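Just one chain is shown here, as structure tokens, and it is the form predicted on its own.
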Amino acid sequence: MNAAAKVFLDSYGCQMNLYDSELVCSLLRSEDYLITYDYREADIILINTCSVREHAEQRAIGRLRSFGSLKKNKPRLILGVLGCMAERLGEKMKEVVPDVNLVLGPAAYRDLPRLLDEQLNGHNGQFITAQSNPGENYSGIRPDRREGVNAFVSIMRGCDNFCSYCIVPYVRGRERSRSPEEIISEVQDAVKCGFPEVTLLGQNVNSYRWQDVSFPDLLGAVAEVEGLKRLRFVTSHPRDLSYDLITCMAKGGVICPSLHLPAQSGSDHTLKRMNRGYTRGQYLEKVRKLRDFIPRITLTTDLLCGFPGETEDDFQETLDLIREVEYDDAFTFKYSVREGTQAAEMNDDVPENVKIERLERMIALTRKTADSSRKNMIGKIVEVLIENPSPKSALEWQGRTACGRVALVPGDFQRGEIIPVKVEEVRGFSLWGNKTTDN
């Protein structure tokens, strides 16, 4: 019996991240455990970390020790580690932040509340570490969503592209897709619960397969969900992108247009030492395409500049990249060693001090084309979907364009409201404008 004990949930890294710890909240509430918003009247502190970058890491690491401090007037308090750092680091994590108890990857949930009772029943104290379920997909369970407009929908888990950057394939396991019928099943029962806009989750959407189902055929399937007003997707790897995924983002209804399409590298060179599967041209070809049957549609990226190797005219490149496609925005990031991938066997022979100057570049260049985008829209009539009041004005109100733009509203309006709006101007990163009338 956990005696209605308290947990508090604190969630770092991607938005599959977040979907994870929603399925955490709803195997948890099932065994009568209260969700608490409040660190310091929590019985169990749950973190649920990313590995993706080592600044990623160091971040929950700085939490877990700050959370673990709270053990020296509340001996009994649980502490536990989830995620991919959880899988990566395994028993190591209790060398890390010795105050930890309790530690599970991405495929080992399901066991959370059975730990966490033997935890609150004689075993507090003890190191547990949980054996991942390499097929795990989390079918017939649903996450416990908190209010908002936009709802993610994970139809796969784990990846099979094994970039030689990325620990993704070791810490969330090989490719396994959910069926077309449990997926759709969600996203009604995400509309029916008020959520205007759903977005598709995957570490690469475009591999999806269920029997002779591909991802082009269940985003058709998932657009006809009735009441849904927006359909997004990530991530799309840019191999995978098929003309059959083209047409269907062409028909347009819900499905929004906007496509995030990490490039990583404008270097074959560089490419090739990834393991991207592509070169510059035939990015650049598919991205051509794109622009060719969706006209209006809004490109962003991942960038990733000081992979090992990576000469001046191998970034240059990149540049010249960011200058062609002209990104609405980039996730820009400086390599940095991942223990276990294929790249950390390479030499990183490009120093810290120029990482740093090129990532700068990069992220002066992002900028500068992100917002010379922003700025064409000025004049034009875009539909916002009503997303929360404004953080900086109570007057406005925040929202996205389908394109996925942030756009400030001033006046009065009710979450999950879609709007026309006409751009008036450019703050900082997001369009403001007021609501017409005008067509």
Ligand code: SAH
Second form
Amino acid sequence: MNAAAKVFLDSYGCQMNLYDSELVCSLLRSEDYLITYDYREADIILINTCSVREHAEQRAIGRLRSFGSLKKNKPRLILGVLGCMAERLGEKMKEVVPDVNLVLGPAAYRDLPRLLDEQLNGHNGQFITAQSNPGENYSGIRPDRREGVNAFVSIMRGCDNFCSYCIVPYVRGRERSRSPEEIISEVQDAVKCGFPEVTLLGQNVNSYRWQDVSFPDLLGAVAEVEGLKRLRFVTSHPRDLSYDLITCMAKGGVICPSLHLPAQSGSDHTLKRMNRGYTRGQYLEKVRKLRDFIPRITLTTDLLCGFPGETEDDFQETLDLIREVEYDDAFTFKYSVREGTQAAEMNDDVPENVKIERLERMIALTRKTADSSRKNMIGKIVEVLIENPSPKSALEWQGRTACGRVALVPGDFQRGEIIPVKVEEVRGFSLWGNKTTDN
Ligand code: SAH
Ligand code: SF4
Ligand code: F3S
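Okay, that was the form predicted on its own. Show me the form predicted in complex with S-adenosyl-L-homocysteine (SAH) next.
Shown next: the complete complex, the earlier chain at its head.
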């Protein structure tokens, strides 16, 4: 019955969700569903959602409502919600968007083909939510990747950190690691399929553990995979970033000299109530070690402003931290209350206009440190992994340096090539320069 059924899948949220969407495509294709990139020809529309901030949920709800309205002309259309919002709202999803037929959280996707079969076989119009399997790590399923140069490989799922503002541990469940054998074999597959770069994924990769294998052990082993050109990983929790990991990164090779190290705040008072498990001093000490051992490392971060009880002085300490670390890039957010988290019990006392104004100041300052970090690259020779033709000029290609900076290079290249480039200018958020034969 499902032979000709076409599925359109739209994804929001973090890299984990993108990876999960690739798992979902793989599960569906193995049951003969067809994936379409045009929602107008779809029999089934699935939205993989994010719950991390109120705004992320609102966007997904808007999208679901607009797809729901297609049912007027296509009553047999099946509309499904996947991902973190599906897990958070469950049955309640029906009240928010009455057109929804199917609600499946991130640990329930193995049931998706079967549930879609049921809907297609005459139960169309029913509303179904599936139980999440708490230990699910999708062992044995290979993601169905779209073309590109980077392949995501999940090394673990869930999170046990319970940072007080964060919904992730509630929607993604307890932390569980995948076996090194399975991870390495997935990386080998990705390389064979033509992906020169791999990014290992986990909410806190530093707490990866499989028997006596720690994250630095795993990283070292993955780095040995033949043919792999670049290896990255996200996210590192500053509390768990170990000396072993720093020395492993310092060996270089395919391991890229860049690290995403979310600070969230520069104030000890705030960090404590965020339940982050480190102080500003401990964070800065790790930054110093990283820069000592890996001098050309780029550091990026996530920063949160307007957390309950954050005073202007606390916020100034965050600005100071940005100045001190001179981040190469940063993702900045204003605090959004997530029902059920510890912080939701605190008084959300920073007025909205103050949150917005702090966010603007944080953006301006991180933009400044990022700009000067890019300008410091002028005159240097970098290795650029070519990704795609430049969206702005038919005469240039776009790629990334090992440090993760976007670079534009005039000429004609092939996706996946690594070329030496002399940086001549900064254009917006990108480096610009010609291919060079200098050393
Ligand atoms: N596991 C990763 C990231 C998880 S979510 C980590 O620990 O860094 C990505 C980012 O969203 C977080 O780093 C945080 O800055 C932001 N975030 C999480 N909860 C939020 C909330 N309630 N309001 C605003 N931003 C939030
Ligand atoms: Fe959320 Fe903290 Fe876990 Fe990151 S480490 S996902 S911020 S609870
Ligand atoms: Fe990722 Fe959003 Fe879920 S950040 S883990 S998709 S809540």
